[in-house]
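First comes one chain, alone, set out as structure tokens in the form predicted alone.
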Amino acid sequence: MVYLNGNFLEKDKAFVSVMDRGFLFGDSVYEVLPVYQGNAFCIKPHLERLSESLEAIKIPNPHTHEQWRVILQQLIDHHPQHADQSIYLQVTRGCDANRKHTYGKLKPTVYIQSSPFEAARKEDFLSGLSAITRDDIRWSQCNTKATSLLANIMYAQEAKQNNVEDVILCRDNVITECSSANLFIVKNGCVYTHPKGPHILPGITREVVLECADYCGISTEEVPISKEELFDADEVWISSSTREVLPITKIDNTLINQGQVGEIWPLVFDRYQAEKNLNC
């Protein structure tokens, strides 16, 4: 069961057109939530960015929050059988009569599913998780969650054929994020990861993820950080909605800690794991 412009029908009964803005331009933005044990996690700052992207390209919003959240949990509720869930909503500017780049005053079209969501589990990351770097060559607007997406997907496929976790992005020697993460190091205690700005998504798992660091203690910095304190770290992270908070321990096949987990990454996996019962 899918959510289509005000109707809950089945994922096959559902269609957009092809004067569709969305398909035809990629003019429009996503979010990804996750679900745990049927309620949305984070669900007020996944609403706000929404709320951001749409505004930074000019897309009214068709709903307010209190309207997403009936929906949002309607279609959680379609889906029972599946406790934990990950939520992809999309809103594309609309439809128009012909395909020209500018656009009129057009009507959104809205597309939310649900798919079964199997959560990060501990004992599968205790040896560590490979990833790539590569040039960042996205454009200088990444904190707009567009669903124009080429750039990142070549990164994942690359990913993919290289049998590693992600491709860790670097823009004149400096490491921004990953094809569909953030990216956090630990060096010598204190947790660093980029400052917030038009060449990261601010992640709302990359929140969660310093706020758990500050319960345990532990310091956190967004400042840049280069290539070379990269390779130098003493643990190095990635984090998004579906993989909450995972360990990378070899990049461009140069180990990281030696190829061993952590100290730190296990604290803050298991605060993340506190901060989700709480949420539900």
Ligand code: PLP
Given for the second form:
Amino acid sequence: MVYLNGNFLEKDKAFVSVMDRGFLFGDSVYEVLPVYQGNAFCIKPHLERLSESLEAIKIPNPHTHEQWRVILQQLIDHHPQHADQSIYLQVTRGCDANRKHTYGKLKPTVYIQSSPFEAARKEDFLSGLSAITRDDIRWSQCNTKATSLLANIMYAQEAKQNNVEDVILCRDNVITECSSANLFIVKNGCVYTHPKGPHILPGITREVVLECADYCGISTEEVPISKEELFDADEVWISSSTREVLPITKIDNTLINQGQVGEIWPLVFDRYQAEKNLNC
Ligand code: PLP
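Take the protein just shown as the form predicted alone and give its structure as the form predicted together with pyridoxal-5'-phosphate.
Once more the chain from above appears, this time first in line as the rest of the complex follows.
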């Protein structure tokens, strides 16, 4: 079952017009939310970020937060066989009579789907993952969660072809984030990540990871990280709603911490699992 503009229907019965600006221009925003034990995780910050993305590109929010909560819970409840789910939610500017760059008053299109989701298991990541670095060629409004993701999908495909987990992006020698995740380093017991702003997506998981580190008594700083600092880190982690928090031990064929997952990642990973259970 998927949700499209007020109706729950089978996915193969869900269609949008070729005149939809989401299709023609990528004129739309989205959210991805994990669901644990039938409850959407961090629903409030996800709905707040959705409101901010819509506001940033001047699409009127078609629903109140309360209405969004009801719709999401109905969709989740349509899949009782999957306790853990991944929700994809997209709002486009809507359909116009003709294809033109400018727009008038349109009715936004709302599409939401749920997929079964299997969260990361710690034992699968004890050797860490690999990544590659590339120049960050994206626009300077990366804090809007827009579906126009051409640069991101090109990086993701490059990661796939290189058999690595993700691409770490570097803008003017500053590490921003990954193609679909935020990035952290640990040095001398302190966790560092890029500050919020136009060059990164303000990840919901990023906030939870910072809270988890804080809970574990580990200091955190939101400051720019240079490429040299990345390679000199004791630990490197990535975070996203569907990957949670994962360790990277090899970047561009260079080992981080001699290829060993450090001591802090397991603490933060465990705390993250506890946060998930608290939410349920
Ligand atoms: N940065 C980018 C570019 C992303 O696409 C994503 C998630 O898709 C993230 C960071 C992580 O965001 P979140 O933790 O809200 O999933």
